[in-house]
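A single chain comes next, written as structure tokens; it is the form predicted alone.
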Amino acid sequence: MILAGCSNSEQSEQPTPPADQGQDDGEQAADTPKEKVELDFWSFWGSVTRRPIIEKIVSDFNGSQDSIEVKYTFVPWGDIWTKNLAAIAAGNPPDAIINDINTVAHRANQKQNTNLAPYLAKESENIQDRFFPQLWEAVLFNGEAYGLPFNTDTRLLFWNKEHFAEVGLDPESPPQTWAELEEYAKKLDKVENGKYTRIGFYPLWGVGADIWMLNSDGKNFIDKDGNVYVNTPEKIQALEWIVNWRNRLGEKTVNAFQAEFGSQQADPFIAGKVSMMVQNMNFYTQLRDYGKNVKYGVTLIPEREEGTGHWSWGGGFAVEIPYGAKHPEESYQFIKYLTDVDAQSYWAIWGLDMVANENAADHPDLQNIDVYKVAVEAMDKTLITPTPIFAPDFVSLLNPQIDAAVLGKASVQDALSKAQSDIENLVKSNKK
């Protein structure tokens, strides 16, 4: 990818005419170019794929106006969050930063990011209309935005069409419900000399048990009012369903297969060891680069029962102005640009990433890619799970109980009952 040329800063900085040319002080002031405001923008995108894309977007912004110059700073994933907090505490934060979308409200509550309401109020357009609704909800704290959504993702079901044809299944008709998923998987399993050589599907390869629990009823584990949805009939059914898969295949089989899994050509789906997998939509790039001979299809995650909904889950990132940034007005202009159609379309087309801007996601170049088209369709049923202010560490109470149930150390009912009780107590103690 060829980056844009140098910015126009040199062209805009013309010398001030000398006093002997007959101009008074007012004329000199009028001809003196205004000094550009310099902004420092941080993100963790430093790969050979992502860095040129974000740098090109920054370059385009710099060339689009003559009052702001943005410098892009790459900070590694393991360091960016701690360095940002340290910079805020020292009173010298970056001017804009890419941050986790699910914890925007926590940073707002701790005065680590900037309330955008004063800037949004001046807009002639309703900025929130740019975004998928659940992403906008994720950046709110007390009803006001403390960041703008940048990107997200969703989970989809990939299936091997050749495997389907081999066992007499229609290669163009993937399973739509959990029952069909299980029926198809049993047909796709291969056993030779008493040993599995191919597994049709296993629900915990590609995603965790929590995704299936969300898929079961389309409800987050905790809603914005503090209601806890862990020990529900649907989520109990989901976890029991997973336990039954593990028991049917056998723990030794599951562990033996999993031990052989790798990346690129050794990915189990690409290598043909697994016929169906639920994966992040970005799995498309691995298939494109390393699975050119794999004839695959992609569809929504099967629903628990017909009519319950093909619910999926997504994460993502928002762009924020850290608290105490020196030039918040100019920073807002920049993050507004990052989330508008042109920048978002460029990011999506070149990075094949699901962007937060709905119009950008509908770009024709993206809709011609089957995986992206299905991913956009899935956004209507994709849950974003912002961490509640009143239960910031609830997963530390939930995940051990899920693991205990899956590994057979506790019954599903007992495990989820304990998790429900523990999380309710956590919410009550934090809401006092």
Second form
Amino acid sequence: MILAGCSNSEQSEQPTPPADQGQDDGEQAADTPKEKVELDFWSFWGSVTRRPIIEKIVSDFNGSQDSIEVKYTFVPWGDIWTKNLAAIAAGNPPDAIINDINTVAHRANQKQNTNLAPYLAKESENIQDRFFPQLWEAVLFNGEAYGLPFNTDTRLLFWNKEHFAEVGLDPESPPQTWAELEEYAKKLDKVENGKYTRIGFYPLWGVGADIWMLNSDGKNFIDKDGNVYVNTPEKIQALEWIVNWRNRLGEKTVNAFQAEFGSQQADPFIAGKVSMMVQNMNFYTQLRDYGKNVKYGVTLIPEREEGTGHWSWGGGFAVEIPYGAKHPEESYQFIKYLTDVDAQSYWAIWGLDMVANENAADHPDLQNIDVYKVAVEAMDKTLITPTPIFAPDFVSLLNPQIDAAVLGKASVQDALSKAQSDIENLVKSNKK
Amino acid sequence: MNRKTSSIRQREEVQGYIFILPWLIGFVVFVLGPLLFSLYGSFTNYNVTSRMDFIGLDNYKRMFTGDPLFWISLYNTFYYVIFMVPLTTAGSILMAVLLNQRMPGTRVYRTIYYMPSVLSGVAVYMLWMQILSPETGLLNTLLRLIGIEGPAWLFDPAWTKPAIIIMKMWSVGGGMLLYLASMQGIPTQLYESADLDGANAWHKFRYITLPMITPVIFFDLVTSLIGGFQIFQEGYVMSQSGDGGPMNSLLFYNLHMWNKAFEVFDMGYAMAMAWILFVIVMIFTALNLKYSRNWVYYEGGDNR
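Provide the structure of the form predicted together with the partner chain, given the form predicted alone shown above.
Time for the whole complex; same chain goes first.
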């Protein structure tokens, strides 16, 4: 007790370097009643913007209690999943890891992460209420959680208000449906000497065709039971709509424009070459840093027809305990802290990411930012696409067919029917 | 006396084994062990972490009957090998012949042409992705100068593999060096007597140079064939999201295998794929060896 008091006062009086503390422990080790559990926490956040944020959260956690000491390990993006897999197989995994939210159940199915149900059952609060419901859904395997959602994102429509005013559109009312989007886009196109100098909108800049297919009916390509919904009338309509768009502008125009796209100042939206664009919400930081002169608005992605829903799509990450971790109880305490309001709002404010914790996302500092506010609103209709257990690699069967249709090498109907039957076969062979 | 020599021989034998022990251990632990493990694994549903049940020939059956991507990846890999191997071989021979001329500055040229093979890996692919960019890339800009509108290379499924083969031609310098060394070893009296007989440059190349470098051609063929079947990074790095490019046109065998192993965790299936590739490569190498005696000339005399 005395000891604890001593080291506490020392900590509060001076910004104690960890080395000092270590010396202290060494001298009086014989009296130390409780040993700290050391945890190794892996993530791929190592950039100058992300790393200090996550390190601060970790050190806050270490300061908040005195039985667990978490060490943060940065593992580069290209290595982290395979290293984690090898470490689990070798029986010596990290104690907590940030991993893709879409594959939590897929990994659970292979026994690569730890079932959190026993720990969650002991809680007085209902942990699942912290999160956006679709994110919670994504971490479940057989109805039990194998990870806690950490962050996510969503796609929004950004529009250039000056361009709107210039062509006589109301700068404050963005398009609400696909038809309006097309109508506005045609008005915003600018052609000089037979060459496009500005394009109002092109659906495949910013997001892929699959996002529009999800937007068309708000349904994933495969549901939990392995039913495949690829060649539905709505999804066919979505892809046909894209192909028409490509045909209208012409492949050459699209390629020529695309070739000049860059990031930052050279971003087509910031440079004023494109008037409307669907982008990840964190496009906001680029606009903030490089597009000070751009007067833009942000809104939900237009819906297919009135009433079909402004569906958007998001990815994200969850924090989980690899299977075989040595101190699951302590790891759980840590990942619980990571997804609590304090840590999550800190992450959101400094990283401007959509966080998984709903209360953190409602933080007043965040709601003051227009884009963030709209993004939180969009979360209502943001689909998460967890990797289906029966067809974990179905996209490698779907994407080539989408490519074929967009490039005009196959009709939309044929391409999607082919994808539908290929994926159904894959599901069948995996269900056996 | 006899016993003594035999005991010396025994001791030397033991010492010999001790000397090669590091290699032996390395071979058993890092090559033979994993090799046998993967053979066994290919008959299981091994997923690295939790499963390893024997399922017989299921993986192989699924590969040949239920996986369309297996055939696509095999086709892509064959396409690449069939064009890349002869083209780079011919390219390096041609380059070696040109750089084997006695003229001022040859050394500088040799260095320049060898340089690209020193560079390696992802940096080169990044560079080539810029060169191959449809509108602003160097290659299409040059083609435009002579009035040809180049294709969209890495974005057009019909042109992705040719683009990669062209890229490979850039680094023929490595093979060139081998041919050059071998050409320098050809006795000059052969050329002298050919000169006396009135042979022209083509005759000398066809009847002296070419036969004399056949052992190196053979070596080059075998190694680049094996290397060709191992193509992986090009598809992984040069396709937009590492998924094998437009319409899976860059989904090479090893990329598909990697996806199955580390994305789907179907390691047993991936192991089975690895063994099929092993068999394919063995067949080609065996054919190569068998027919080599018809065209490879060894100066030493014994035909081996």
